[in-house]
Amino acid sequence: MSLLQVQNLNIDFSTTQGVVNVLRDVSFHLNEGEALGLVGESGSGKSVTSLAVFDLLASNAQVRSGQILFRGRNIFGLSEVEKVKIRGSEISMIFQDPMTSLNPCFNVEYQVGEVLRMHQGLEGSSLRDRVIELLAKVGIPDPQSRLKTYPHELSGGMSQRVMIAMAIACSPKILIADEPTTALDVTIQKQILSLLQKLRKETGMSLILVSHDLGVIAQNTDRLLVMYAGEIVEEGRSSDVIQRPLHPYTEGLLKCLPGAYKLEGRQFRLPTIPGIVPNLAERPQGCQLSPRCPYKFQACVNGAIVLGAVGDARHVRCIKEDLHGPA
């Protein structure tokens, strides 16, 4: 059995337009030790899809149909009090932009340490040296001075080692890593990236690595899934998917990574994928990528794709190989 099962998850939004279907149809499972990349542009659906696995979804957010099991509980059906034992202790999450994800007011050892009270009762001695030993553990150095440091005494880099620690306080089952190089510098993000990787290994977590940068994906997950206007739109492990891209957009993206479009070792103008994603108070008929698409025809926009298996754990949502054969 996977340790997590999302199936057919749909979300809706109640906004000044109406409600809006933000993610649609939505399945995916996470294996035991796995590491799995969600990527997309900004709008896609990826940090929705993961605040409604770790159940932080906004106020005006609606489960309308779906469920997701952990370990065969469906964390929708859960009371808060299960809800809260479960979150930061066997699910936890790295939020974007660790900067404005610590609170001002509090110090490290205070916020690093409140997981811990929370779900293991630790207190005194026994909390300080347990924050002591998981700031060591993220690559902070002296971590014995930095406990009475405020954030904004942080730089990027050390704020999002503080939010690793607390992250991990508790030997999560599953990490949830949302963007977590979002504003750090290429030196930095390596770091970070190598040190989930290690954390990963030492303890054996799963990881969802949500990025829209599809060369972070590709180096640092098992599997990925490709996720556009709120739909997986491709599927596969992540080395079947970055050489043979089935799907146009994922086809779009890898185009678009910097020094991936060359000939004869001249460097060309960078692509880009023209348009942009659709509202989702107007979804287009059909394919959503079909105003975008360069192999669009008319089947595209004449109903709903299906997510469709093709070979050996890949699916993609696409008919342009059964029409024009393989790309």
Second form
Amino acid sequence: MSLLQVQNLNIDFSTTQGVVNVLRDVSFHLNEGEALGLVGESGSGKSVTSLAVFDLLASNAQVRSGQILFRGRNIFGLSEVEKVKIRGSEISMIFQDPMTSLNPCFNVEYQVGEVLRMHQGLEGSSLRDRVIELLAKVGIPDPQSRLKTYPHELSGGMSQRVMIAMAIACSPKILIADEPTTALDVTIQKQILSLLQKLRKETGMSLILVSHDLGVIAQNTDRLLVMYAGEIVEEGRSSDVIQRPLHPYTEGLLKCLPGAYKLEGRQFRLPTIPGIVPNLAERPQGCQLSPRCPYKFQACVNGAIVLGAVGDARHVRCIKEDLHGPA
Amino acid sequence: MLFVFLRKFLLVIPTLIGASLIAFALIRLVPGDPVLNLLGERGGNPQVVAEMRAKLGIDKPLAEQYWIFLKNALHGDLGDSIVSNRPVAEEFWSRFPATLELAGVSLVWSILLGLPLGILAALRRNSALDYSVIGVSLIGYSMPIFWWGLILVIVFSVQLGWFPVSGRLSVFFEVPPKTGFLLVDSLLSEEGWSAFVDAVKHLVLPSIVLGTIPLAVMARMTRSSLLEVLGEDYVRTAKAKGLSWFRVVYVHALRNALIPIVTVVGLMVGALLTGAVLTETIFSWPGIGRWLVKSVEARDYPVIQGGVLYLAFLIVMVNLIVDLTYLWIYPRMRSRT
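Now show me the form predicted together with its partner chain, since the one above was the form predicted on its own.
Next comes the full complex, this chain leading.
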């Protein structure tokens, strides 16, 4: 059985524009030791999905239906005490902006140590030794001298390393990295991503990597999910998806990658996907991408498109190939 | 760190000089003078008046008077009261415990009530509780102190008879002053517990009146500050770490929310020490505020100069403590300043 199974998750947000359906029938699974990518534009539901795994959604969010099974137990059915036990120890998370994700009032030792004190009851010198060990593990030079450092004295990359140290402190089964490198510059981005890979190999934990950057996802995950307007539009092994995207949206995302445009021959401008993500309060009829899709058929706007299986471990929410055959 | 402290400390000097200069100048701008006040409306023999003026030193040029005042003040001598002939310092310290006791009790209850109310309102945002906290604190803040004091006296002292109308202690208690704080002295005296209860009863109404505005400010400030902090990324991190709700709010959020709250408490201490004038007058509380008001009426120059200088010094010290508290709460400021 999969480590994590998300089944038919529907999440609504109550906003000033009324109730907005943010996640629509999202289902996926995560295997032990696997790196799963979640890719999509801003507002596609990536972060909501990852926060839902923690049941840490904003107070205006409401889970309408569906469940998230972690080792067979539904997260939403757990008591607050049980959830608190899982968060940070069995499933942990790092965030987009490491500089604001660390508490400015407490030093590194306190913030990393807190997880260990809460979940493992470590105290005193064994706690300190473990913190030093963790800081060394995430590649912080001279960890001993960094213990009393406050977040404002750390660079962005260092802060993210501290966040990672905190996240892996209790050897979690799953680490969710929500745009872990978006706020960092490119060289640091690479270091952080390879650190995550290294840690995953060492500890055997599963990784959910959330990003809007298909390139980052492709290089760092085994399998990926493409999300659009709160729906999964494509799923498959990362290498397969990159080589042969089936959904027009995935195709659009791939074309948008700098570097990819050369393959297209005589193109001088980076291509973009025309239009914008639909306002979730006024969703389009049928396929959510239809207003922006270059292949649009009449059938696309007539009714909802289902996520259909294509061959082995591959799913796509598109009827293009059904109508025309493989492109 | 030491440098920060030294710099803040050195800034105290110009502040005190400024305060003393303003107090010195303002009271002399007020029409009338202490000698004519002492001699009464009909005045006296011009020669006697001139002699008295010379004796008090107020016949000299203003600049020279200020210089003498400053020089003596530096030696710890603030002069004698023109009215009572006792040293200003002695008069100040005999009244200060009364003011401090009242201000302290008011501050403590307003914090003990305002902080949790603000936290509750923030955590139950947009609930009936939240709206009542906002509403009541707005009323508390807008209410004129003298009116509020009189209403309380009419209801609780005159009609219900629960609390005394004025003063610090009933006349039939004999409490020898040791510390000046009646809450302490009463327990040390022979009457002991019953005198203590009486002192507490005298404190209730004045401290409610004096603490009302601080309470309102505390509750509102805590609420808005905590609401802001609860939306921060590090609060989400704290939740994701698997911390209990209690730790998330009281350790991670509240510590950050304290910065504006500490600022407000600092300002309130200043306001409580000096702003007790109205409350002390309503309740005939023998403190600094009432003493200064009476001295202004009598044009008691040394008392006003000295009293203001003392208060200015205390307020500057409170501000210094507030600044140091920031550094303690918020490490980022240690490197900024």
